[in-house]
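Below, in structure tokens: the form predicted on its own, a single chain.
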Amino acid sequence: MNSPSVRILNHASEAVPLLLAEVRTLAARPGRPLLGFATGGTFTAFFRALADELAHGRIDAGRLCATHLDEYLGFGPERFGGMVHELCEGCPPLRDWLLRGAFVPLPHDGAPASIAAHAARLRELGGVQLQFLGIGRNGHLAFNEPGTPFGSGFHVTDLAETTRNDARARFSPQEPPTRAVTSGLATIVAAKRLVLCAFGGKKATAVRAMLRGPIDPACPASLLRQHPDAHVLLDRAAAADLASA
């Protein structure tokens, strides 16, 4: 059985140069390798730093293509609250990637034909070489809630109430969405390299389940332990429950 490498950081900010180094290494490869982004507060500081790197040419945007993990159903790239909108707000150079077709967004309509075309497009680009990941408080990856089969591909899913509650501030005063299009668990682990970040004490229970609990759909993130090139970056708060596991 594979086991992810785990690095415990003194502070979440220490992850930023490590993530940038991952992107630089990817950009140095032949061709235009595909980078998979994750969204959420975990990656806010990274996207700010990535924007600066791209703006000053320290990372060559022309060397990469990108995609992302998930999107709320009905949320096009221009719609506030959507994942593509968040990515472009957090890292403005990605707007140019989107316009020139170097950023491939998930089909927010959720139609089977659109999803199939998206999966085919990623295959044409050689598949995701580096996938960044966060983890939900209930152990979800992307919007693969507990119980999602490990063999799942791209699909439309209902969001757990805990997931919706975590997004509530983002959509206030409106209710958060109830459904989303997501990369499946099999889709995620098909990426050549996975780098998952988890920061803060609210993630400690999920981190423990991911790394020490059964490899089971009850904790979707536990599937990382079967990946040959998975890496986990934690701050001390997120790692707090590992010592007693």
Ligand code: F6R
Given for the second form:
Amino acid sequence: MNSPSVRILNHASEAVPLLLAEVRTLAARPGRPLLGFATGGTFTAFFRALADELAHGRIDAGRLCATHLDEYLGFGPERFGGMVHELCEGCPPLRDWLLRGAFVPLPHDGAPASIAAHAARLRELGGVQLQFLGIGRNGHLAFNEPGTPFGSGFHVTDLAETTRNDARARFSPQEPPTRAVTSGLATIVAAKRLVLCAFGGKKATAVRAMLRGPIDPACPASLLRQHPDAHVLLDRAAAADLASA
Ligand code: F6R
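The form predicted in complex with ligand F6R, contrasted with the form predicted on its own above:
Whole complex next, starting from this chain.
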């Protein structure tokens, strides 16, 4: 099968049962496989649905561990605007995962020793088996902005102006943060399976660059084309520029 596989949905909401099915398949595997979450508006409906599945025991929380892609520098789990805070608000059962160590957050201090300990912890857990991804309008994956080397591991990075502008409403009336700690591109593609979602016309240019442009750090998401088990879910608006390629 070609990788990435690309599936175009009539509506973004159709992705929710597909993403839940991915989680169920993972939870059925032996051990406690590690699931990597992405944050952002793309996954809001999924997290609501996941919370419901977990609350009703339709997905057994004890069968999984979780981590996530990126965090604003200095944003601890309780701090509004942070990624872990967003995940726990969007999917409240994750608060319990966090307390019992089943949800491994990125070290928000960004210190090299903390980052090394985080990477070691993920290795101990067997590495990320399934990674959910969104894509930025500029083609970023996590906070790997255009130009980030494909070989990058966890690191602290400056945020691009487009990324900060997209985050402005979230932090208003404060200014959005300027720095974040992020999984690198090599870290992301080390996951066994990748599922990237992109919805809405604002993503169409980035989606085209990812799937049809050169495989180049200018579009970090183009690296997905070198992964053997990558899957892309688009709505019609996000896929709009593909036909003309
Ligand atoms: C966040 C992340 C980012 C977002 C991307 C899309 O953890 O990894 O790459 O997925 O910026 O954000 P939304 O979904 O808000 O459009």
